[in-house]
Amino acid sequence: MQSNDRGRPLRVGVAGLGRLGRRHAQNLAYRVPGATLAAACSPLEDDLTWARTALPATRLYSDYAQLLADDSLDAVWLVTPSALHAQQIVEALRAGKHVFCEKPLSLDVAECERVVEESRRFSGQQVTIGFMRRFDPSYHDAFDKLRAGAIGRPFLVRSQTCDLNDPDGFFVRFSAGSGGIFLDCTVHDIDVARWLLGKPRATRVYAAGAVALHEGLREFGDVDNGVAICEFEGGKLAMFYASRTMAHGNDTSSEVIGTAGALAIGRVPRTNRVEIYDAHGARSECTPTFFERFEDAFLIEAQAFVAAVRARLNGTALGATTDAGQGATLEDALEATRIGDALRRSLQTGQAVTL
């Protein structure tokens, strides 16, 4: 970006216009100051048809290589299938683009390591992996309180990702390429646990699971409910629960236990602060999906990425930042995949896995 271009918006191209990709595209198009959605890409004509009506004047491509060849773009935003992430990040870096990529970095640990190594050649380019809970206001507040010593020394995280049951079985069809419940769902909890505990190294994991409702998962060696324990260096621990079968809605929460107290984030799932009292008792309504639960986090995440890239392009610093204000790095994503892959192997073998 030349000096006379420093005031212009960051020009971003989104690759992937599925359920989540459309949310990201609309955020970048309408809700992120300092950015403009300049292009979008999908191999599916239905996605491109949607984009023509739902997005502003945006160049549309059916091929990722065409998107990367667009010299006007400063950054690409990847919301593509997980198996494509690693190579697409490398190709984007080689094309001179800054990169935001949805989680996971890859389903394969060796591929993650390859991307981390390749990225070292492009230290001037921003790469962020989409672990959006780091930007959720409640998780952010918990992080700050932990760093201020509010509960003494934190040593245990209990965290869960539980989705509303989908009787249509979308995730069953998706399971062949998802990496299984721990790499698809629990990877968020893994990142949260490492982030809140100060990024300790994992040493051993154990996982177990059950098929409670969706028998089709057995074909892929997957489960619809899984539990896991992760041991970290220094005596720190994490306990994880993942479910695809919640009757009441998305139920995502975390708890951090320290030597002088505990912090709970989202323990009671609810869409707002309204409580209903009637013949059925007292209750609050739940968020139906993770879209609604983390709507603010997705937006703040996008704003933070754009601010970070603009600072790099302008040759300025963002000022004092902490991990509470930054997205997950490639190294963070590598560790999340390493742990998630070990949990998958533990589930398959019934044995603890040492890392």
Given for the second form:
4 protein chains.
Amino acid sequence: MQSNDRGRPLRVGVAGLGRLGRRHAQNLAYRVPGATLAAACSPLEDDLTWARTALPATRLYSDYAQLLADDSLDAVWLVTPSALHAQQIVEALRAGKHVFCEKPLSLDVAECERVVEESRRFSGQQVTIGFMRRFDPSYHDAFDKLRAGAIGRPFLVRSQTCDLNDPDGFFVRFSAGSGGIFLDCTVHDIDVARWLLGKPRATRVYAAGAVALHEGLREFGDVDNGVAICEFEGGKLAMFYASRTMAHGNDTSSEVIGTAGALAIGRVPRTNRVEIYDAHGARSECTPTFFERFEDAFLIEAQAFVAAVRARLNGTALGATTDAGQGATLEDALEATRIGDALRRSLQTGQAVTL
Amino acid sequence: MQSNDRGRPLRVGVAGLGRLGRRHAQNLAYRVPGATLAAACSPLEDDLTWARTALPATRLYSDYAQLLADDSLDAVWLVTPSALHAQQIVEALRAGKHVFCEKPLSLDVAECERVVEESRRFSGQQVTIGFMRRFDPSYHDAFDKLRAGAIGRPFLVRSQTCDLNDPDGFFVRFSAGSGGIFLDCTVHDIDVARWLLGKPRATRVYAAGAVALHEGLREFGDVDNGVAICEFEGGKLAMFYASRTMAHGNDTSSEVIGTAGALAIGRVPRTNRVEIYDAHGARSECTPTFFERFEDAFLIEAQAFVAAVRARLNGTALGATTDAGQGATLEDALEATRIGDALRRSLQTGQAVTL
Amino acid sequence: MQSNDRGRPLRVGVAGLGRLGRRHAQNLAYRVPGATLAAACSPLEDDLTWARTALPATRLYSDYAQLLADDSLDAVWLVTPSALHAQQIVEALRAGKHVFCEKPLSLDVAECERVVEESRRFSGQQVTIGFMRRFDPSYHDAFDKLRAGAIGRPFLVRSQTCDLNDPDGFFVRFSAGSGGIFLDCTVHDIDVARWLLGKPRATRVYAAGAVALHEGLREFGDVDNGVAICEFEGGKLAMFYASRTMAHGNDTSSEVIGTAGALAIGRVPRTNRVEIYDAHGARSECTPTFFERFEDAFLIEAQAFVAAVRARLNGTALGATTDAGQGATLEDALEATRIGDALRRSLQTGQAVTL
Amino acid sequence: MQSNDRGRPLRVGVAGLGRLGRRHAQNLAYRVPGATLAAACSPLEDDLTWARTALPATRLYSDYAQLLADDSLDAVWLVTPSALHAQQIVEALRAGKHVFCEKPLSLDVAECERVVEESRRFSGQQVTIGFMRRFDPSYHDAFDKLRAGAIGRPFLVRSQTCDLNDPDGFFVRFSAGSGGIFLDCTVHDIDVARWLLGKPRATRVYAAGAVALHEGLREFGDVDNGVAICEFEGGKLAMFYASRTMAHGNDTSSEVIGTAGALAIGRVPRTNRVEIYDAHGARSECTPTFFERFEDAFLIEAQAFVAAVRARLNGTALGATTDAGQGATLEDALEATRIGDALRRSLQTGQAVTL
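Output block for the form predicted together with another copy of the chain, input the form predicted alone:
Below, the chain from earlier opens the complete complex, with every other chain and molecule after it.
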């Protein structure tokens, strides 16, 4: 737990107050030592109404430019639509703010590259992309074990992002905007694989998919179940699976295989420590959505970002252990998009894509 | 697996062809190398009709005396009603047969003692009581680990025998004859506890119970859920639980705790290696009855008995490892009944019973 | 998560800054919306030094009387030695404070009764005893399922508190002061059993024990492994196990069995969602101590207490769901001590104790 | 279990008495009702010496032609080197024998096709290729659940064959002869996938691999870890993983995902029902090799083959349920080789291979 949280708190402004934005806002308001939620921003009146009662005394803006113009803010927290991320990050950097931005950086590789390029001019400012799995205590424990040599040299990651089926197929309408299943879901697994394997660059990918339930996806060239292989430099490998049609819940798991053992994270997506014994057998209920599964990760991610920026502000260094858990950089996010984009092209062409 | 199965096969006659008797008969007929099912016996015409089609060429008798008079038989296999066991064992010994008898030896301690006494005159003949758990591969593996020192010095066993609820309460009618839940069910756990703890003698027991569903048991002084504590010489302990009202299946499990670790056997009563992921969660189906759970144990128990008797006949010795797995002796069965009977008295009086 | 946390925050003063006290203090300081850690108290200079750096601006006292005299405080939080609890609760009530007190209320039944009696005069003040398992998300989920009828009528609880062995036997010296294994450890299981079974009164108990490793306990009449049976009114039952000699970690688990199913909480004491596959097999690391196992529970417990008191202060009612999760009352704590004390007497006499 | 096993027993001759051949021979000799192990054949004197003591009265041959010339035999059981399978099957058919042959049919697609072609002339004779997983009770249970609609329409199989690392790399020398990891290991998973998905034809495959430990494989174009994707007609998919470098044991598992649920078989490769709790955590030991994992499957496979041939001989039909469990046909084996061969080519070229 936090030891010494004295010193000036970090003043944060959240942009975007949808479901995930509200969680971030409340975490920053009440559960992140060293941070003050000083402002929030949304173009939607409903969001601002919610903010007035659910958040502590916080300045509210309807326009992102106003938020950036708030000189009291040290950092902005972007939980806005994905299509806005790249531009908003650049604007925030130019306004002198540290930036936390939900994934993805952008669905467009070139746009990712432009942000990376631009950010080089602002090396004094922290920019973190929200690949929250890195902060999940179990993922982090596996990462630490890996670094400690528990399984020898890791060479293969298997990782999946599988969502409970939504019979309404609400997500079908967003397929075009989401970039498809690999850029929307697998991008998390790509980041996990690179993080666990030492951040190698991908050399070749292959993808295939099936439409199991949501026929409407076909017109977007998308699928509701996708599988993929990714080869990295140095002979490392990853296998990915993404699904939007699970019957039992959100089943997010990863496995890293090394020369002396393997580590699996979340193999059975049990909600908690309760087991039920009844006519259905011996069973565990499953985590319904990524919200329940990664509730702690979203909080720890926020605490880590705040700690990192405060260490910059206070001129202190974070320990090596803390470094290990640091979030995804813009370069990581660029690479995740580059691989996800190649998977999409492989799915469409039926051919392996060389990177 | 069997190595050399040459030499004269053991000729076995089965007495009792109810559900469990039929299983024993088929095992002996088809699955026990070195044994020949030479005869079977039942007073019920239905059983004999079944035997004519389901068993290979086998002499059939309607009377136990006829079976014993069959001079070609080396051994008899008693799967008869419990009340007959003691007398039939003695008669079989007097007729020169080796004897396998299903548990219990008797519900009456004095009668058990008489059989033990009588059997001393027939030390050349094998008598084994069918506490089949000792032959279940998992129980046996735990036993071997224990002997190899894997958990230090064992001092506590927790063991349970829990049956799927039978809504018809068929078993209620047999409560009087069964000796109640501790003599009918817990007797298995008592034998397991003594076997795993080095066959100590019990010094004091305490029992309590509840009638959860089957009110009819009250008139017999019986319960459908019973809990018990058993103290052994040398400061060793056991806790028992027996139930006839499980919703999920037959849940038979045991745990042995030592000074350097613990071993649990059958903690989740999964039927097999299949896991189901659906709207009920992540689940395993459970073993419905002891028949499915201990199918292998019944077979291995028969193979071990036959191997032991053939070793006597052939004048060869069984190895130490095989010895370790040998079945319960009459003395073991006497002690199990003595403890089970004391538990019944404790349940009735609400007082600890000193042995 | 918290919805509206406006309104005056609750000002809390913590008494006792040992290991557990520090955790409570930090929770109240940083992680409990609606609470302000306004003061802390310890007679030890080391504790106060720690508080000066680890806690936010907090008034520090070396004397409990000073803390009670601090008129700005709404509530006191007692994490002091057990022997002081009863008297300190009474003094806090007389000083007009709401009180949270770590378990146990007292090891002496008569003293518990005196506190209960005295507290009747202060019905406007909240008093909660810290049986934190009630606030563990898994225990709470089981409780909710039980109330929703998921397993029919519950009639049997099995519950255990098993600690990782401390080879130094540090705890042996405290055996006399702790009241022995049943009053120190099993008291949690007693509270869980009563909570899950509808708060029945105990009618009879029986206990036995073994000294597996720590011979020094014998002079205190204590054991390092204890087993017990508790009968409640209405034919309900509980089995308890407590150990101080586990090889694998803190293994705290409970099971509640009903007429239509069973719920197990914490059956495998896995630390997190990581599984390791290596030469030792397929394994999960285990929670080392109750600190890691119940980290969330300590926090939620504090949040619930603060929410409850603030609802009193603001004249609002807590919802039924929240009520369900409310902590142990003084009456609950009295009953837990009464049963634990009877178990201790049963262990010493070898006889069942009727309550 | 067997019901009526009267009628003439099937006389079987085993060819090949290596490790697996010996197991088949002993199963047929002692554990398959309705079968007689009448002859065995091996060119190695050691094997015949073993057979003289370990098998019952059995005619022994050193030459396969002699075995085929034994007119008393109804069936031959081929457990010979893979390179001989195709020719030996054809010869056995021409000699009028029913044939059971261990997998693979052949590593060469054209040769597989020739055997299929030739076998059309002998439709009265049973030919089964030994993909034993179909007979494993857990695989079979999953298959039955699938057919009963338990998970809706199945569309994705994930399946793996992972062996405990052999530090000596004994298998490296056999890489050329084995056809590489996909034809040697994944061929089982291919058969499982097709069996569970309704025997669809493959349309496109992609493979990649890594050499984690056994550098010697590179000269054969082989890898010690391989991953693959297989697309089938009708939009069905499979993902495969094969490894020769596991630290924990033989980890063979499969998962079938449908529109209404998923079934996993063997997700944790636990040896038995024993769990160990010690300083390493809570753990299960893992099955060391496929021999232990599939001991039952090899036996049930033999029982099923014998039952099927005897039903032909006796002019009786096997029930639908039994049909469901019947073994792989020559056509299945051809398709498995075709896919495995395409995976090998994909691995070598880095391109998807269209079938």
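The term rigid core refers to the maximal set of C-alpha atoms that superpose within 1.5 Å between the two forms. Numbering follows the first chain given and starts at 1. For clarity, every value in this text was computed on a predicted model and none was experimentally measured.
* Hey, does Glu233 budge by 2 Å or more at the Cα between the two forms once the core is superposed? -> Glu233 C-alpha, core-superposed: shift of less than 2 Å.
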